[in-house]
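Presented below, as structure tokens, is a lone chain in the form predicted on its own.
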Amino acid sequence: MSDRKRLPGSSGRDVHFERVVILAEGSFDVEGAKTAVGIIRYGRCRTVAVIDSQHAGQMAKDVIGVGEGIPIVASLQEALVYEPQTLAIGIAPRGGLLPAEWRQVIVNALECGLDVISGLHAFLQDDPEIAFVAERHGCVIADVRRPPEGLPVAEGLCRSVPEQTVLTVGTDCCVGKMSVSLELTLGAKRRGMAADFVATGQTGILIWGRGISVDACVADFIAGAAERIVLEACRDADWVFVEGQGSLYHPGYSGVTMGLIHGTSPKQMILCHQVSRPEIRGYGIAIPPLNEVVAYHETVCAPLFPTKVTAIALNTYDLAAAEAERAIREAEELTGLPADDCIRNGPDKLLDAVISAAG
């Protein structure tokens, strides 16, 4: 099997995708390094090391709960001992800018012959110095967040597809929409179902190898981009699980959520919520009760297509087992819908709910 892979944003060139070192300096934790955690948990590449001087000497699993046998090192130089082929940017910061102190690390990685994968809004290929160093050393940069050219305005085509399209939506950003979509896809595949995952963000693309990061699209084309990748997935899958983005309640990112809803025209929605988060992070806006959130999403969809929230996916990573079970019961009592944490307990309960709702 080839150790190279064609990724979005790589200018038509294949990227080494077998041995990856993740750059997460100063940010390697469950919430601060969403991309790193996603790659380690679900990635089809092998993560050989993580760069983060704050946790150097520990193993990834000790810090984020996954990543057995993956060492954390203090520098790129230390990481080279593990013979990486590619450096992956392991964070998705607000605004998607490159931390200034990381610039030299990227240049050094290219000088050492490593390809670079980035999910930032700031495209590394557009940086003259970084692009020059990459070209000089024969390295590939994949700016996976760069949208493809020629995106259409949505035409509402997904409303008429017979396939079961399931969109994850959330009470806030970073509550587990991508993970839930992946868990349901993988769970469906284990059951022999023709299922596919639709990546709509940089981390999902890094994991699945294809997709469009819709938050980098011009606003007019967000729904069209979502429509395109759902229709592509429907060619070979009967069950299509779409990674949600943002939240209808989020003052900054609600636009991308609405674009995804209209573009995908889902047959079902799964509502994702972090139990320990009472407010929209960074805004102090209270998250409404889950039954109200369910009704709101269904009302938003109703004018264009009838759809329902069919299950609640809870994120309980920071709760004790007894607290998590209590939260699951309370969510079910409040909404009347099946609820579970599919990272803690597996996806079967939520998948059963999705299949049952499809009739």
Second form
Protein chains: 2
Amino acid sequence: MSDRKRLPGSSGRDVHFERVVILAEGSFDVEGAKTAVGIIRYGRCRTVAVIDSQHAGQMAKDVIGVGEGIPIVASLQEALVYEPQTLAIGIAPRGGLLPAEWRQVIVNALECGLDVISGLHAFLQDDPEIAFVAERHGCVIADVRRPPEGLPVAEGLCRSVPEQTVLTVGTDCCVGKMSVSLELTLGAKRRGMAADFVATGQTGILIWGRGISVDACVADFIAGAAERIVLEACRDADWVFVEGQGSLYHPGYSGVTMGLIHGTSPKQMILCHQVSRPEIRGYGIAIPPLNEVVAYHETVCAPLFPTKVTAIALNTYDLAAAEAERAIREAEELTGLPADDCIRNGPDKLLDAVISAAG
Amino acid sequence: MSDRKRLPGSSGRDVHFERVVILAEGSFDVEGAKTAVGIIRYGRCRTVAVIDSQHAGQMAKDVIGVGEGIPIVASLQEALVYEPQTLAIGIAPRGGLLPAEWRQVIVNALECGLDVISGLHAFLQDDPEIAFVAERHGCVIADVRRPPEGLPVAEGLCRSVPEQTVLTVGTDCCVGKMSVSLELTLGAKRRGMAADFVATGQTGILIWGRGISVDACVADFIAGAAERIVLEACRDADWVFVEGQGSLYHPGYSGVTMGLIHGTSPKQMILCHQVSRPEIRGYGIAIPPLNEVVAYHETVCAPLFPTKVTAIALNTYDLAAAEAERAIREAEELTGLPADDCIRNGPDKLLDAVISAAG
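Shown: the form predicted on its own; wanted: the form predicted together with a further copy of the same chain:
Every chain and every other molecule in the complex is listed next, the one we just looked at coming first.
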């Protein structure tokens, strides 16, 4: 049974996790399907196919730049030839609801004997029809966003851990906080450092196999959830890279960000920013200059614990190489901090900054 | 059926709301039972008795300074002589769980035909035994902290409402934010102003009969819940006093506070502070001087919307009159803002400050 894995939100049952087909109908691109992209880029499972009729016939690598050899197909039916064991929901829509047109695909997948992994706010296990079909066909559903029972109110314990806790923060949602935390973790491990990644969102949990989606916790327990998983990581790791969520500037999600910051009480913060994004997406709120963003984050934390932004992680995926290099130089000049795009250039420069700041 | 009322979290059924007995066993005092004190001070229902064996034989007014004619009794059995229709849970314990020793009292109350109103995180309707007994005896349970279905992600709409939205913020939990917002609402109504109170916590909902407990919402929807209830209040009121929650300085609850601030996007903030409290209770974190607290709140809001702290509401319940007067003067000198204790002195001075700041 080595092809099964215990995931959060699976009611204590193991999920097939070797051969996964990703549902990303109508939205398989870098911006629209961040869960799909995260699984393909970092997942420990093998993605055998992606379902998106708009891109059917292409390969994943052609569309998102990663995913060598992964075909995009038009339907679940077409995906079955690649022998998936599990269907993973590959989008994270605003509000976390299940798009109505996907319901039938999920039911069909269960009828074909596939397990289903979902990171939606709307838990599939709580949907009577879907739960019934899963039970009938002996399939497991993992609602990885479902928080565990019995979360505590944060006690402020992370303020005094000796480990180097490093939290990614961002100028907006979807700018690359999870990817940067993962790149730093993997880079640190390659150097033989005792490093761990702390997943705080559904895609991170899918990739790392554990964690708590802090945005799905009852609000009183955001910081308590973060505190719990950071303390767990600190047991075996000296370098703990915590996936950030949302943005202190985001009118919808700032509460999650604030709770995560206080629950983590990080020794260092890495500021993530997408260079081509001048405003909070969908809100028309201007993102301040990066030096002001750095100062703002340090000011917000100061009354509770001293911390610094120690590096800038830029997302330049949509820029030409020369533009990216210029953006990195400009960010360094503006903030006086090391900056880099660690997807484009690898995590070593940012990792050196983290190690240097740890002293 | 005029003695019944529709409350949030009652599954669409009406709760008896004329004659209430409050359960506050072992904790009926100003600091320990803020829900009980809130109901007695501001509730629209009649409190017929309080259950607390430690204070049995006294009157509520002797213990908490309000509640003329309300006896404190040792048990539910003794309370029945006062013919209650409803048992209200009168504490808001950290973490919101049901104290084990209260379970039997709730079951007994239901068996006696009483409805039950609870503001705990642990929903009584989800407890199979309690739900069974309620059903069997035809009683209604109102879990007023249960958030409604289908909450939105905040859209930032409150930033542009023309109404004067006024949010109380605090240096800690339990410093009087709800009471100040209620006093200002009631004071404004006495002056004939079109004012409304927006309840954001369980006690406020119990008092006002509507609202959403934002600390019980799924974290992604804190600001969205706040936005919804503020916009609703703006339909009929020009002066909207929003009950604050937690504190930006609180390691456990700051996420709730941040979400509420951004969801409300208040035109003004009233800073609430208990003079005798130098630290965040239970955390040993020093509360900064009030002028720094004012600046901090304005700085946190600045990137999203311009707002000011326009008055200081001091809680001096445990000080002698002369000490209270001195504390008020000192707060005014330190911050340059009008300050007062509106429980001690009435809301007029703070209300004048709010009206003056509205321009």
